[in-house]
Each structure stands twice: as C-alpha cells, then as structure tokens.
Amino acid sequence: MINFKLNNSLIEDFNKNGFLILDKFIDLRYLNQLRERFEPLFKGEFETGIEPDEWNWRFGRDPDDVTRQICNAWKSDHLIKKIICHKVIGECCSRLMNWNGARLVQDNILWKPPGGKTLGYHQDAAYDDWIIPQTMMTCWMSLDDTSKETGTLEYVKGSHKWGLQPPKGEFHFPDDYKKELNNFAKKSHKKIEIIYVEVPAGGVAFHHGHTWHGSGINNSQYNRRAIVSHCVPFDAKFHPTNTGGTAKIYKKYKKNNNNKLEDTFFPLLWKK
C-alpha cells in the first residue's frame, strides 16, 4: 500500500525546511477505494460499528462549503486504518524527528469540496499539551491532485524554529486564515515565505509539529481529500495534570494512574 524509503538528502531537506513534500507515497490502485470510504464515514455509516472519536461534519446537518473532518477514523474503518497505522508512516516519523519509534495519536479525514472555506494557520503540537514530551509529526496523504487553487495545505519555510505557542484564534473557517501566524510572525520578528504543497493524488507531505500551517478557499471544482497520521514517540505519555483543550477527548484513554499510552487506543507504527 505504501512503498517508500528515506535517505539522508531528505532527512536534511526536511531539518532545514520543517517539512518534506513528495510526489509519490500511497499505492495508486488504493486511491479510489480510499476516496469511496469518505462518504460512507461522513454518512455516519462505520464499519467497525464504532463511531470516530471527533465528527466535525455530517451530511444533511453542516453546510456544504466548509472543510469536513473526521478524528480517529482508523476506528471506523478497516481500509482507512491499513494506511493510517502503516508501518512506513511509523518509520519515515520516526527518522525525520530522531525518535526511536513512533505512534499514532489521532488522525484526520480531510474533504474539502468546491468552495469549502479555509483552515486557520496553527501548529500541531500546540494541541498536544496532555502528552509528554508535548512533540508531534504529521503525515499528510493527498487522495487528489493539489494545487493553490484547490485550496492545498500551505507551510512556512522553516517556521519549525520559531518555537511553540498556545493554540489561539478559530480554527476551521475564520475571516482572516493567517491572522495568528502574521501576529506571531511580526512579535517575534519573523519572515514569512509560504511554500504550497501542490502534488498529484498519492503524494505526501511529512512537517513538524511546529511548523505553521493552514490552508486557503478551495476556488476550484474539484474535491481535495487527504488522510492524515499524527504521530508521536512511541514512549510519550499521558501529561499527569493537564486536562483541557483535546485531552478532555482522549483522556478518557488514560487507564487508572497509569500514564501510558496504550496501544488499543494509541497503536504503535514502527520501534527500532
């Protein structure tokens, strides 16, 4: 389903910019089985019997021109799950941030359609304040050709080494999509330079989860879909007193006064 390797030209590209994009990824005889699960999953209709751990849009309740999401659909799904919890994901993770293993901790089912409005600019590991280390990395996987115009995910050039802050503004649709990153930019005395991941159907995008991101209106006529797996070391653990922002979802995850992060709920990708 996945076939790729990493080497050390990559690696450094990836250290430098706070991201690596890549043309080739997914196996291309997967792409339209993976497509035809979004409706279904957005439907409510889950194959597993289980229902996602987020469900940001529903057919028939949320209007059609906004990014629709879906958190934790590997649960739902078996194909979906294949791809998320791929073990090359858990490795190509893993090098890239010098970990020693890597393991999910929550992943996206992304549609946006014609006209679906914009993403807010934000960090990933800003939502990541109840795991310890509080690190992420992502794995973005485009089931469509990307452009600016489709309203593709953007990043800024090594903006990795900014350092973190706490999440602020809206996140899905707000009037002004890079409204956080120009305030945080121009605090900090920071340049931007947007790169845009414009790849063909099957490619990817790995960044840190410090790298600003967010993404533009879809101005196109033409779905942008994307799975996506976020990942974090494989011996991360839950944040013994932190309990707000996305921790009031997955701490019901945690088991007694254990701060492990279980595999049932958390599963490992790839360990050396």
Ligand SMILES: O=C(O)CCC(=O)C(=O)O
Second form
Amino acid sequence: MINFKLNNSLIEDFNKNGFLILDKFIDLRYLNQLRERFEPLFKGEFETGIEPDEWNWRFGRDPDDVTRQICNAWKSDHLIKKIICHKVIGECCSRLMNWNGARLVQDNILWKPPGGKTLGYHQDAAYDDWIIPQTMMTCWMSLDDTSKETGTLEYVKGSHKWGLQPPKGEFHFPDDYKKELNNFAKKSHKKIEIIYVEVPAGGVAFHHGHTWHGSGINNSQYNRRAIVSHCVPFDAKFHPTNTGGTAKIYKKYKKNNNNKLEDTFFPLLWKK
Ligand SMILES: O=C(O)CCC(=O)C(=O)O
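What's the form predicted in complex with the named molecule like, now that we've got the form predicted on its own?
Shown next: the complete complex, the earlier chain at its head.
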C-alpha cells in the first residue's frame, strides 16, 4: 500500500526545513478506493458502525465551500485504518524525529472542494498539551494532484526551530489565515519563507509538530483530499492534569490512576 524507504539525506533535509515533501508514497493502485471512502464517511455511513471522534462537516447540514474534516476515521473504516496505521508511516515518523517508535495520536480526513476555504496557520504540537512529551509528527498523504491554486498545504521553512506557541485563533476559515503566523513572526523578528506542497496524487509531506503550516482557498475546479496520520512517541503518556488543546475530546480514553496511551485507542504503528 505504501512504497517508500527513508535515507540519511532525506532526514538531513527534514532536520533543516522542518518538513519533507515527496512525490511518491502511496501505491497508486489504492488511490481510487481511498477517494471512494470520503463520501460515505462524510454522509455518516460508517463501515465499522463506530462514529469518528470528530465529524466536522456533514452533507446537507454544512456549507459547501469549507474544508471538510473528520478526525479518527480509522475507527470507522477498514481501508482508512490500513493506510493511517501503516508501519512505514510509524517508521518514517520515528526516524525523522529520532524516536524509538511511534503511535497514532489522531488521524485527519481532509476534503477541500472547489472554492473550499482556508485553514489557519498553526503548529500541530500546540494542540496536544495533554500528552507528555508535548510533541507531534505528521504524515500528510495527498489523494489528488496539489498546487498553490488548489489550496494545498503550505509550510514556513525552518519554523520548527521557533519554539512552540499556545494555540490561538480560528482553525477553520479564519478571516486572515496567516494572522497568527504574521503576529508571531513580527513579535519575534522571524523571516517567513513559505513553501507550497505541490505533489502528484499519492505524494506525501511529513512535518515536525512545531512547523507552522496552514492552507489557502481552493481556487481550482478540482477536489483536494488528504489523509493524515498524527503520531507521538510510542512511549508517550497522558499528561496527568493538563486539559488544553484537544484534551476534552481525547482524554476520555484515559483510565483513572493510569497515564498509559492504550493501543486500542492510540495504535502502535512501529517500534525499533
Ligand atoms: O491539508 C491542510 O490544509 C492542513 C493539514 C494540516 O493542518 C495537518 O495535516 O496538520
């Protein structure tokens, strides 16, 4: 399903830039099947009978021109689980971050239709202050050809070295999707260099949990769909007390008097 081998020069690129963009990752024979999973999921037809943890856009309820998002569709759909929890993703995330293993903390199914609006610039690790260590590594896989015109994912080069800021502002279609980034860069005298993830369908982009990223409007006539695995170190734990970020959704999987991330809810993808 995934054909890819990481090497040292790619790891060096990642360490320098805070992201790694590659044209080939998903076996192209799976692309159509994966695209076909989107419509039933957003209609609430869940193959396993389990509703995802976050289901932010529904047919008939929500406006057409926004980015549609589901979190933890791996629980609802077998094929999505097969790719989201693929061991190669766990191995790549671990080797890029110098971890001894990786587990899934959350997935994302993203569908930006023609005219689909922006997602505000943010740092992924800012949302998981309920995890120790507060870190994250993301594998963003594209099911469509992407370009600046299709409102692709965009990164600020080197921003993984800028430290972590608490999450601020709207994530879904803020008035100015670069506002938080510009405010921070101005305050801390940082220079912004934006790189657009322009890959063919089946391509991938990995990013560090501190890398600033967001995406613009889809000004094309094509859908822009992505499947995303967000990982943490395999031995990460629940923070015993913190309740910020997305804790109110995910801390319900914490047992009383035990900070372990259980495999059932946070699958282990790969371990050395
Ligand atoms: O695909 C996008 O527009 C944003 C993706 C994103 O924020 C992420 O994968 O962390």
